[in-house]
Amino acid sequence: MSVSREIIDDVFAFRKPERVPVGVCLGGSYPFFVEGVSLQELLTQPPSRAAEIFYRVNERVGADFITVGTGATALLIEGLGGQIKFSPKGAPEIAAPLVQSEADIEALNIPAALQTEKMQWLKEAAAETVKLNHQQKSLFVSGRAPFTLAGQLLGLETLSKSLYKNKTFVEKLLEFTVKLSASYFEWMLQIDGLNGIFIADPSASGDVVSVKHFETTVIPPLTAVMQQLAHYQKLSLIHICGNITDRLHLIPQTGIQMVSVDSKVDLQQAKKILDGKTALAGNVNPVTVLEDKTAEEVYWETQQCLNIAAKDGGFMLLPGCDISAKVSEKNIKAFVNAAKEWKE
């Protein structure tokens, strides 16, 4: 019988897997808050403690796909000189915009940000997770795409206005966030045993940015990051929140191998659009299904999702977005078991 990592490799390669692989956490904070600890607390403890909690919870619920690097974006921006606010339940938040002008961009030091004590802790925690894994599950390092990073540095509302009023400034900012995103992933991929990269780009949602701006300001910088990381020969997965049906056809040109879609996206339509160019993941609703329904209902709803998207391979089961602390472990196990027991 194949291990989780081999099953996921099959899906990315469009080979028929032994069974449908499944992941539970996109953002990765869930294991911490179900164990009653916060990232802020863990940062004062040995990295091995965070790795042990993170891996144990994912293993307990039966996840095949695990992301490492929870909180990386906020800690990286703090390393650049930004202000962040820790949350007792979830990843840290950016407290205030760091960039207002081109001069501000030029003053940012990426190598120095990567060498801060908190970022070093984060990398060591990822390395400890690799040790616990013994090449069994598929470990992906999580980080942000250039467009979303630009919104976090500048403020999303200001970025949205600047797309119309200050295009040159946006171009400069995106040049920097390409370097920031790629440098972070390269720095983390120095850890031997990571199988892929998981790129979150929530600000590229259809709820936030038009198809036109998606094509001109999201796709090119994302493609530049993928080109810079290509020689690592790692698997690549992107998640974009909201309904992205009208822009799915643009994603394969970036070189990304799998796209994770929100519960707002029709899986049948998504599979037709991607047409074997890019694998698909998703998309059980994390609130109205995983949080609100009974375990039996979760199992049934998940089976329906699989009936639509899992036939012929090229599909990994994930929640439609990150899950909250309110999702019971019983429901998560029903979600996971639905994938492991599904038959075509």
Contents of the next structure:
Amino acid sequence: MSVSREIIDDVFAFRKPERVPVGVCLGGSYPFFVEGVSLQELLTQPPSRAAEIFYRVNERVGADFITVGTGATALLIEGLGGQIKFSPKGAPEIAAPLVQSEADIEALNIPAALQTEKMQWLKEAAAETVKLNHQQKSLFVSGRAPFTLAGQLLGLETLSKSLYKNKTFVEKLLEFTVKLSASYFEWMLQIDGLNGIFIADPSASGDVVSVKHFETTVIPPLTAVMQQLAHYQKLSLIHICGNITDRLHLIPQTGIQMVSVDSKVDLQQAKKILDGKTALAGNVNPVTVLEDKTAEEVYWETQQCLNIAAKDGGFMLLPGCDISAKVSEKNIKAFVNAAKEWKE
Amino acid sequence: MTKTKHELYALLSDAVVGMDEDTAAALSREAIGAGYDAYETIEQGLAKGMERAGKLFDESEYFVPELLMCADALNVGLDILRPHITTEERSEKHRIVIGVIEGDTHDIGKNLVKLMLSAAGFDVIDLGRDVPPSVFVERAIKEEAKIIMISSLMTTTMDGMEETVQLLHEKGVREKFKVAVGGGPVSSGFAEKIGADGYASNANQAVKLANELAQSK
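With the form predicted on its own in hand, show me what the form predicted together with its partner chain looks like.
Following is the full complex, with the preceding chain placed first.
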């Protein structure tokens, strides 16, 4: 019988997997919430404590796919000199834009940002998680894509207007965020035993930018990051929020191997568009299904999702977006079991 | 030749939809120079343009950057025209308290809703982002608002919306306010579940909802 990691490897390679693999957390804060501890508190404790919580909760619910590096974006931006605010309910938030001009960009020091105590702690926590894993599950390091990072450094509103008013500045900022994103992933991939990278690009959402801007300002920087990371030969997965059906056809050219879609995306259509070039993941609604329905209903809804997307492989079950601490463990187990028991 | 006011209003509306700040400014000055009523120019020109932009947003022709650019053109015109509005034209407006719920700093959606509501003639009090439920309630009472609008982009912070509704009940003021919710992970089912009065999926829908709630008892 294959272990979780091997099943996920099969899905990425478009080989028919033994069963459908499943992941529970996208951003990864859920294990901390349910154990009643915040990232801020954990940062004062040994990294092994965070790894232990993280791994134990994912193991308990039966996840095949685990992300490490929760909070990395905010901690990285803090390392660059930004202000962040810890949240008891989620990952830390960026409190204020760090960048306003090209001179501000030039002053940012990526190597120094990666060497802060908090970033070192984060890396050690990821390394401890790898030790607990013994290559059983598939461990992905999570981080942000260049376009979303640009919005976090500049403020999404200013970035949005700058797409029209100051294109040169946007180009400079994206050049920097390509370096930032790739440097962060490279730094984390120094840890032996990580299986892939999980890139989140929420600001590239189909609810935020047009296909035209997606094509000109989201895809090229993403492709640049993937090219820089290609020699690591790790698996790659991206999650983009909102309905991205109209831009899915642009994903394969980035070199990213799997795309995780929001509940707003029609899986059947997505699979047709991706046409075996990029694998698919998603997309059970984290609120209206996973949080609000009974375990029996969650199981049924998840099976419907699998009936549409899991035939012939190339598919991993994930929630359509990150889950809140209010999702019951009973419902998560129903979600996981639906994948593990699904048959064509 | 001087444009008729209807021609000018149409061009002003086009300037907003076309994200053209310079033309919006020039036409707004032209309206003042021609002696056209400033309030009417805003309503029939600038606000109409923003309404059209909202429809394009609804139809996925425009996205956040385009709507923000339209809003910039609108604001350039408003800055020129507002000082010329007479006191009697400043009619009673429905007041809305708006903000992003505690724990969430994603405010672009809220800012778009605020822009659209202001363009539609509502008096909008912006509480900003990361706003605790108690602050929504206190400010709504203090400002004598008619509607409380709460946004959340994260599944992890949506609970604060329910807390706000519960707090209104606890303080015995639930009936005084209409509560509307919105944001990426929010749905009409969620709004119903937490006892809110309405849900809007985007900025344009939020204006329609606000109009309905403002008219309801």
